[in-house]
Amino acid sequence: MRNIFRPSEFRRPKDLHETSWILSSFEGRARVVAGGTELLVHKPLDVDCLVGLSKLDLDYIRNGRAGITIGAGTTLVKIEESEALSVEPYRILREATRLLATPTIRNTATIGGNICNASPAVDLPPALMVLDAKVIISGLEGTREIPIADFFEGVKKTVLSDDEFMVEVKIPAFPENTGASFQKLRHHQTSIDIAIVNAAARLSFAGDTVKEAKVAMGSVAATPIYSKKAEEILKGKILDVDIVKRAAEAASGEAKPIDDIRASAGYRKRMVTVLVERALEESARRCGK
């Protein structure tokens, strides 16, 4: 293995099948590249070929009756500035994006790269998880669609096979009286800091009752995770201070963080309670509750 990052080839396929064929032919030694911001940070030494996606037209945000679709090559700044994502509950994506990195990075980095990075502390997946997003994956056998929560298998590990790559994110339409919120805690609270903990929530109301609830957390396990116990506490209830507190504490109980240079596991668990509570309160406020 080389001791420096120096791929020997660069390919720019013209369609999805050619892209998968190239990836397959290198048997795990090829990486797709759009913005390249994550790739240039990690510089994997086993990569022999970079596969550019610029000819595949994966840079788009489309708003339809069934929901919103976002191409994997869409830059973060386009998400941050999108009119289609300026309304509830979709604006949670704009909020999560705005708290991610610097404007220079957001002008280059893509939603596909942020997701496929598969860091436990990454920001967009928890926001997408509470929006019930699915990812579309293309490979030699065609395309497949999976919930984004099932896309992650571990730290820096995804379900992608050697011939597969992400092409799109699909977010369904939601009923009225739905609100969502993203919360992030960083070491110095600057845009270049990755999350110590992040949390996202979505609430849909029928009158004063919570019809549906989703709570997701990042940087508290090997992958972003849902808090199923918090969701069970919230569903079918009339929201009040006690219910919100119980749900936030349940989320903290499901978190399985580690100690690292950014924070202790105990501190992270305490902050899960704080951030989930804030996310739920803000989600409810955005529904006028």
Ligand SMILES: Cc1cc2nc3c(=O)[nH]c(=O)nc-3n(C[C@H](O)[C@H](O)[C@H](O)COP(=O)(O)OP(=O)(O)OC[C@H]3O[C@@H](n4cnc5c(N)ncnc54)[C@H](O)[C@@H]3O)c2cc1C
The other form holds:
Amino acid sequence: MRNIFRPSEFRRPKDLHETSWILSSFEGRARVVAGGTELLVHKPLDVDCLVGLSKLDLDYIRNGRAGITIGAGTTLVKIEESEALSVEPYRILREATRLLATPTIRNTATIGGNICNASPAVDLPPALMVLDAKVIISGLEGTREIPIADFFEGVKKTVLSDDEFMVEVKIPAFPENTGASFQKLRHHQTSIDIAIVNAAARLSFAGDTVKEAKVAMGSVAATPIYSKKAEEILKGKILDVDIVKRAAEAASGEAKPIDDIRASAGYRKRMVTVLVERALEESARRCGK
Amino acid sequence: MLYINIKVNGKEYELGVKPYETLLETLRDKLGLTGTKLGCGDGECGACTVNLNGKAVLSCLTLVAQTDEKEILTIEGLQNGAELHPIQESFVENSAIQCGYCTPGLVMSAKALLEENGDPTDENVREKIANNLCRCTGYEQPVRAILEAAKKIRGENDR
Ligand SMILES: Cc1cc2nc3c(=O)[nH]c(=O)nc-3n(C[C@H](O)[C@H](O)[C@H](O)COP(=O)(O)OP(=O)(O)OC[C@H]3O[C@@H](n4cnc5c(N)ncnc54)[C@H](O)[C@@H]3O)c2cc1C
Ligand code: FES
Ligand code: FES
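Next, report the structure of the form predicted in complex with the named molecule; the form predicted alone has already been given.
Once more the chain from above appears, this time first in line as the rest of the complex follows.
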């Protein structure tokens, strides 16, 4: 095997089918390149062909009655400036994006690249998970749609097979009285840094009662995960300080972080409690509770 | 080899490039535009910052194949003959250059910012240069230089 990044081809297919055809013909040795801000840092050795998607027009944000759709090739700068994403609860996508990397990197980095790189610490997936996002995947057989949480299989592993790639992210419409929040902890809260831990929450209320609750966290397992226990504790309740605390502690209990150069597993677990608590409080505050 | 057409500092080029070639390599090694620097090659330092269709991007993390049909501006394209661009002038006047390695990148981040926002705040400037590391100046002088360059460009020269 080569010990240097040396793909011998660069292709720019004109439609979805041609893209899958190229990807499949390289039997796992072709790689999509979007912004390149992840790929060119890691420079994988097992790549013979790079596939650029710029001719597929996947750079869009559309606002419809059923919700919002975002093309996989949409740059992060478009997301952080999007009017359609400035309203509750979608605005956590803008907020998470503004906490991600730097303005310079966000000029080229894409939402598809952020999801498909499938690192445990990426920022948009937890936010997308509490927004019940689905991803649309295209392959030789056509397209399929799956919940974003099911897209990840492990560190840097996704459900994509050789011929498949991501074309779109779909977020549903939410009832009124829905609030969400995204929280990120990093070493230097003001500078470039990936998350030690991140967390997102969404609460939808009926009157004063929590009708639906979603809590997701990142950098605490091989993939971003939901806290089902926190959701059970919150559902059907009238929120108070005690319930929020219990939910945050339940989330921390479900986190299975590791020790690494950024932080210890113990510290991460404690910080999950803090971030989930903040995320729930902010979600509630954002619908006037 | 793959062929692309790009415009660099106003000049059109048709170039044969490699699939893995970065914009930084093309600029420095093929076009001799060595003002754009390689620092980390990992997206951290910003020494390689150029403008791509008016936006600041890291040329070390940009495949040149993906810049086909696009317009690139580098530090060499700012000057008008012997005359410095107001941003460059302001960097000199404010002693915002010490070793100078980060300077082309900082100036190109500033250029993209001022195209978009002619009247930035101190905070706007600091945010947009977050990807430009400078180990010498401590950032005070570059920030001041960028704010003063904005004034110069707006025609409020108070010097
Ligand atoms: C200095 C620095 C700081 C960073 N900070 C953060 C941070 O704070 N938070 C964070 O989350 N990330 C961070 N990143 C990582 C990275 O910039 C982002 O994850 C970015 O969104 C990746 O998008 P891209 O378009 O550049 O991806 P690319 O590098 O083009 O692609 C990434 C991966 O996804 C695959 N891919 C891309 N698009 C598709 C598609 N449509 N279908 C199938 N596969 C696809 C590629 O094959 C590749 O494996 C940082 C990177 C750098 C260099
Ligand atoms: S050389 Fe490109 S960011 Fe350092
Ligand atoms: S002047 Fe030396 S790094 Fe900035």
